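Encoded as structure tokens, the following chain is the form predicted on its own, with no partner shown.
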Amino acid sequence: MDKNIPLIRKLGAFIALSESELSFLASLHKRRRTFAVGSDLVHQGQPDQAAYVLDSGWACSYKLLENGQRQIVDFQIPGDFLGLRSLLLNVSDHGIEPVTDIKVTKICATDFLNALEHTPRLATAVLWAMSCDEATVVERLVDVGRRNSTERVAHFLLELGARLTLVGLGSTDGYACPLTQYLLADALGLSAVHVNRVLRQLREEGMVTFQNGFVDFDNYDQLVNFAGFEQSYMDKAGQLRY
């Protein structure tokens, strides 16, 4: 099986994944599927949901309230699962919609809990990962409640940054995004508006551009210190690998 599947990459992090761990891995991937923008993956309340791999494509998770408003929860990026907390909780507590085209692979239940039968190690390696993704999230909670908006945009671009170098898509010079301005505020409690005001600023004084689908780092060590962006709840894959 190709090792540079962001899959592969990323639960290569933190385990020395051997033949047959990379072999029921290849299995898993018998079950493609795609999914275009504006159609939906997974619908907020939808029972007996299935999870997925994101094979390619960005996609973001979301929760609607009862007026209509929607709060964009993180975004999910090649190698990242999607809604595999249904498959213990029987049903989605989040919708999860395709930003781009993507392709994913479906993992039902039964192939979950034959990996935590197993697998062991792979199982060590998922929840590792579901560990580091988890803690994104309560940094986006601190990014909304605790940083202002220039910090919370810049910590927010560092944090895209290392996920994607995690699984091969990203570097300290920067990477390829397909977030619009309206997403960014969406998940950053911002208006547009603010958004783009920021970029500006964080462009003029020489730390990233982000312009034409592409954030580049003009000086990647002044944003992490602007930003005050520790990277040790990500780090601790190379860590921990055994």
Contents of the next structure:
There are 2 protein chains.
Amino acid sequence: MDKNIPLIRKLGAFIALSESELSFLASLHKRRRTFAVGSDLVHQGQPDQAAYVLDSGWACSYKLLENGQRQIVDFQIPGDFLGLRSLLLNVSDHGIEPVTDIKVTKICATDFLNALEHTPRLATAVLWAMSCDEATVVERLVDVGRRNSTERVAHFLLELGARLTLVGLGSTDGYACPLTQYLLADALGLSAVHVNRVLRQLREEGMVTFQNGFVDFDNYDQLVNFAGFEQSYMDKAGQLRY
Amino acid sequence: MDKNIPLIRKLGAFIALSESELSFLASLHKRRRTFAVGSDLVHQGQPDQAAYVLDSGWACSYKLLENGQRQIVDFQIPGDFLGLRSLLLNVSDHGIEPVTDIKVTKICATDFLNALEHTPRLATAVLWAMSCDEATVVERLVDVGRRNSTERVAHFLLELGARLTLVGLGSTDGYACPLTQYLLADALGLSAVHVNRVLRQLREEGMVTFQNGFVDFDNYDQLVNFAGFEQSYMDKAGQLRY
DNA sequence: ATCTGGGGCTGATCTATATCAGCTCAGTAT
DNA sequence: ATACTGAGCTGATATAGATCAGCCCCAGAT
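Counterpart to the form predicted on its own, namely the form predicted together with the DNA:
Below, the chain from earlier opens the complete complex, with every other chain and molecule after it.
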């Protein structure tokens, strides 16, 4: 079975998957689609009967306010679910758009609910994946609620690095990052102008450089210390325990 | 079977529970405990093998920062799970403390994981409950990231009201609310001083009055409009669909 | 009957961040 | 070769909300 399918790699890190579970996941993998930047996968408010798994590229989920502002809730990287919550809640309370061109695998509601009933261990794994998602949203809430702009940006870049490292797309040296300063601003509750200033400051202080689509950790330890970054919850999240 | 057990009422709103599922839930209900204000249920960082269901009273989950600040992630009301995430992630990334004296039912990890395997429909219901929790955290993120202090407080009071209404503890007239202005501040990323000012302003403008442990919606429609409150996601969350 | 502490309330001051306005530069379309 | 566009960058100014300092009120403890 192909261990390089991102979803299998991800769920497999939590539970040992049986043959039938693996083959179910692999069968899902047939239904693939491509979305280009600018073409939303899911619109906020749309009654939604499908979720996706992100195979390649980056996406983001966001909420729009009446006044035209938006809050990006989370960025998704390969292996992540897209719109899982809207599948259970019946209506999408958020929109999802690609950050880069992406490839996804579609999961329709009935298949998914069937799978939960017939492969209960898979249900546990999905529950675990959802716990991880929720943990990163909580982390974003703490960023926005209690850290000043500099700590906030620093912490965000570190957390993203840790997530990417788990799927082999980053290290403590840095990572390729297709986000614009505008996206960063929408995620962190700052203005783009201010994000720019903060990035400059972090660069001048020799901690991180985010330029030309790359995040370089110039002084990882100093940055971790400055941002008050606790990665324990991410370490554990990747552990096999069941 | 006693439909007044909060957890059964909650999960039962999502799926029709079978006899065996009901009896499993009822058997859980034997292991009850009481916690007084000031005695934390779960400490941040504690390796944790138990979650709880809140039977009566209010609690809150929070994260502490190094600098002594804290961000309250969510308040829990009767019927909510406490610490479900930390059960899956193995370590608690957050603390939980009672807001009032509370009664809880303990769920230990092994029981829970067993139940997921043997009553798969229950797993789906738990997944759904978790989706609801995540949706409220997302809503808090939007509050903190994109709404000014007045809209933020207004929106929060409305959302809390909607949640309480779902479990029969509130209406569009208002609800009993044991939160202090300090707790509100910690949840909304504001200072207690500012929360006080904002509450006064909302009261003087005739929209809500929060005093003496009661939230009174003086002009519900105006408040909904002012806060840009969308309750669609809550309506749907309570619908039977599976 | 007084003290104490927690919660709520308020004005004065300070500061972090938004907003505005405009610049550079690279890539791309004309 | 020229214009156009989007992203990044910067200084000047405005403002929302934090912080500080201190008040009142009430309930429970001494």
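Keep in mind that what you see is a predicted model, and the values were worked out from it rather than measured. Numbering follows the first chain given and starts at 1. Definition used throughout: the rigid core is the maximal C-alpha set that superposes within 1.5 Å between two forms.
Relative to the superposed rigid core, residue 221 undergoes a CA displacement smaller than 2 Å between these two forms. Taking the rigid core as fixed, one finds a CA shift for residue 125 of 2 Å or more between these two forms.
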